[in-house]
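There is one chain below, alone, in structure tokens, taken in the form predicted on its own.
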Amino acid sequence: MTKPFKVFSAGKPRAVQQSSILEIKDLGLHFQVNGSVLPVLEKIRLAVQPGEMMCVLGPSGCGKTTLLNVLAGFLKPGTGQVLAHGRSISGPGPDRCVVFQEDALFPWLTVAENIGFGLKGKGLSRRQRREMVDRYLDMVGLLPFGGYLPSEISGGMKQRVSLARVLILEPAILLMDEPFVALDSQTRQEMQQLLLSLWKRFSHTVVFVTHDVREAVTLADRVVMMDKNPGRVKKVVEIELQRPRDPGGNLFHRQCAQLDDLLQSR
């Protein structure tokens, strides 16, 4: 039977275990704004566990994406410490892997050519790179597809190339912001489902940003409620929903209605 699910006030996060694969320690950042300073992100405490599938959801101009790409290295923090298998972030690196909105695919290159572009330089033979590229083409259900390019594919079968070039490289940690906002909601729900049963076999550890409560509902193992003004962690809510979840469900849509609730509640 489903348990109801468990809230935590952002005062009181749950104790950081030893195994956490990324910590977030009182992580606070500001930008210069013409002359002046734009506070962006105001002591987030996070800890997240090895496999886990992790949603940070909050109204736009919360630092949903800010925050990510201090997880990703691509900005320092400005007070606080953000670690990756407890060692400080101090950049980019190859156990953390990006997803972004747009699928950012070399237009130039076929769909395989592109999956298998992060392969080079990692000493494989070019029979060792078609075969990983063909059974992650596989894997991502686009296998009759490797020799097209990203202009003769439509945009749900890019975010499965971006998906595929990011997991073929094995990264410990996925980073994906909004991956699915500019999809269709039949074809959003498929790559909701494909992600999840990547994430499944390789357990992957997910941070998942998004503004849909659906989306958040589906994927999450935890959700990371976000406020703004600057940024901050609201809640975090603890997804105890069995799966698969069935998304026409009571117990569904009251965590939705909950979900709802917290994001528009001051």
Given for the second form:
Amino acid sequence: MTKPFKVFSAGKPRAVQQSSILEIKDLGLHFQVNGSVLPVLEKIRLAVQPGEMMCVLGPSGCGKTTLLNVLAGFLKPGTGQVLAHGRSISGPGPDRCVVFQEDALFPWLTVAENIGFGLKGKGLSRRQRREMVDRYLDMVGLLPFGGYLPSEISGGMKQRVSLARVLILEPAILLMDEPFVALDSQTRQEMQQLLLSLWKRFSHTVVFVTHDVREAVTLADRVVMMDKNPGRVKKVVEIELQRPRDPGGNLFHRQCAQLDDLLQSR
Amino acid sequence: MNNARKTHIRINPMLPWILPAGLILAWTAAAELRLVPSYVLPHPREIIHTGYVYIFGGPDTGMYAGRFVADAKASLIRVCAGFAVAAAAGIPLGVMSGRLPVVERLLSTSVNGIRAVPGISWLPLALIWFGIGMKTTVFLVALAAFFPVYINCASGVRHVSPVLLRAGAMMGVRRVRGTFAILLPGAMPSLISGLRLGLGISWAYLVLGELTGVQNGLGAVIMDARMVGRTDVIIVGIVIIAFIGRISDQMLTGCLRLCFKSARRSA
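Based on the form predicted on its own presented above, generate the structure block for the form predicted in complex with its partner chain.
Every chain and every other molecule in the complex is listed next, the one we just looked at coming first.
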């Protein structure tokens, strides 16, 4: 039996021969530590398709956060090239938004002000801004909490705010750096479901860094497995489980076990 | 939900007044029992009388009667001018030095060298440069208040979390807006400490500047009273400076809180 197309992404058929939205060509990077050269990334070659949810999975120290920082434009590639929308990345910008691992909200702004932060200077009226902020507050389920300060809400709520403040900028690419790692497992699952539903709705391209195999299998279309010393791509695995995925199911477990084996193998 | 709204422990509102009250009580006792001669430490009653006459004038028009308003005005203008110069120089230089290693390297040696010179050693030089009066005082106040403002501002800016700057950058915030929208609010607690310290020092150097024979000002009154042996007037001057200093500190914090969200919410 032949399949007419592969179910690839959020139930959307993957168009054949799409041009990549992110392209990493032979990326290498090293840090200078006390005069000695520490290679961090070596010959990374990847292409991310528009609308794809790609997870970068690997042990700590494998350079996955560094890779994300290069994509975000916080770090310059040492060797090789990184293209977004076919153009070389020159610096951070609102087309590639980051959700950080740690608490990166502005503590002196309320939840609503944090979400509206990126809208300033875009020529929107105060009322338009308020309406947009309210819409995005609602979207992440925080409508009653707009007036709270970040210090007054829980870790899960903070990450909802972090998500909302970048979604409001309508980025084509969402870069997520272990955003749910500090949350308890139930909140983490809620956040994963939230992310999936938002992704289904907006279909942005997501690069999601994690060290959690189950998280990768829950979210990803494709998992890029990395190895350390120096950081390099070990294997790229397509996750072909149907969405919505059942984390209690047999196939899910088998997929996790397969990735676990791959992680441990040399 | 982890609600971390700060809960204040209830503290007896009388607590701040226990120390002054005890001090005044001991003082009164010492004066009543004549433990110290009145030219060393006059009776509190006398101080209150002198203070009243100094502030409001009175039937017995001595040389200090009713001078308060003119003196306080002169002193306030000097402090404000000096402090304004210090803040206007200290904050921008502090921000640059906290953010740009080049500026930090350029300034730190000189600033720390000059800072090590006691302010009083500038007095003779300032007198030669500016003569007696307003300019000398303003110069001394500005010089002394600059260092706490600059150093605290620089350290506050340096300790703004880099992830906040990255967050700003990815949301499309450029340098100028980043300075006002991220750096300064992020450094606000240190900035407030610096400004408060600077203002406190301003009052100290005000008196130093006014000790040199200017006609009016709170420091001038104190020095003048010493010449004519009026201990009571000296003490009145000290108490008034303490009061005005305390009030100006509260006004400074109040103004900052009024003007800046970050001051209201983080300090």
